[in-house]
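Let's start with one chain on its own, the form predicted in complex with another copy of the chain, as structure tokens.
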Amino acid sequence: MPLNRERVLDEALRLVDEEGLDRLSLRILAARLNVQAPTLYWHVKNKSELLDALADAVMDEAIAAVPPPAGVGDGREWLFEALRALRAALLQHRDGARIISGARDSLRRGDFSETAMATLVQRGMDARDARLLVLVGERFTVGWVLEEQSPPPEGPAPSVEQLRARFPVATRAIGDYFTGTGRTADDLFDDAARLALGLPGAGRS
């Protein structure tokens, strides 16, 4: 069975769900598809295309994972939908945001903007305001993944009590959300989400 583009995607797509993304190298990729780093040269122009294509894949399984507008509103709900689908889609791979964010060039995350704008246009909205609303709702959510998926620092975490008497605004209220209730960080997420597109809910416990 020859080597091609799509078995080194995929192989380099499972290279950074196990390792992440910074493990990522054309020898270790080459290794794990039995052949030598020059090789995956003829079918990858060269590492900068290899991770534009990646993030291609993963905006592929965000843009899958949109459910198609129905109910009523003017689609705001349904953006709030999409975006909690792009956030599933990015979580799903290790550094899946830090994947899609750096990447240079792909049409990918503009097929996503295109399709949401586009969707809510035809249900009635603004030309203009949609625009601005999926600009918000896509950024904050990229922003958002990229800190939910960002590494712990590398030495001892700082001690509860250090963290309380540094940021004792944050970490009451970060307790008064989580403690006792059973939210999760999902349910944070959504709050947030529908904060930034004016939507109603959040709903206060």
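Because the structure is predicted, anything quoted here is derived from the model rather than measured. Residue numbers count along the first chain shown, from 1. Each form is matched to the other, and the largest set of C-alpha atoms that superpose within 1.5 Å is called the rigid core. What changes on going to the form predicted on its own:
Pro67 shows a C-alpha shift below 2 Å between the two forms [criterion: core-superposed Cα displacement of 2 Å]. For Asp129, a C-alpha deviation of 2 angstroms or more is recorded between the two forms after rigid-core alignment. After superposing the rigid core, the C-alpha of Ala57 moves by less than 2 Å between the two forms.
Show the same protein again, this time as the form predicted on its own rather than the form predicted in complex with another copy of the chain.
This part shows the chain on its own.
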């Protein structure tokens, strides 16, 4: 099969999914493609361009999953669904949030932001407020997934009793939220995102 940019990017994303972003290098990628590293420069100029292209690929998945805007409302409910689609796309790939957060020139991330802001403006929101709300939503979501995808800390974890003694309010609130309610980590994201966007219903279902 001839080498082209699409094949290079597919294999790079596969490498990250299998071994993590820290293992991504042009040398390792070339070895997986059975070519010499300089051959890759015909398709990606450097690792920075490769990371931006991977971010574009992940954002393609997020954008494809965003539902069309509903005909009513100020657009915040639609933005909530767009953020859920973004989180799902990031979680589909190991280190997905790191790929996105490290890509400074991802045009597809810009497309996501532009569409979100335009949708809010079309529904009557001031452009400045729309930009701030989309910025809050995107950074909230990427930061949330960065924490979800971070490796567990090394060493023994503190006991439940130690945590309760040191953080009594937090542990009680966590217990109230999850114990006997059937709520999941997905529900936690949904409720926190709704709160961040100023939408009703967060944590009350």
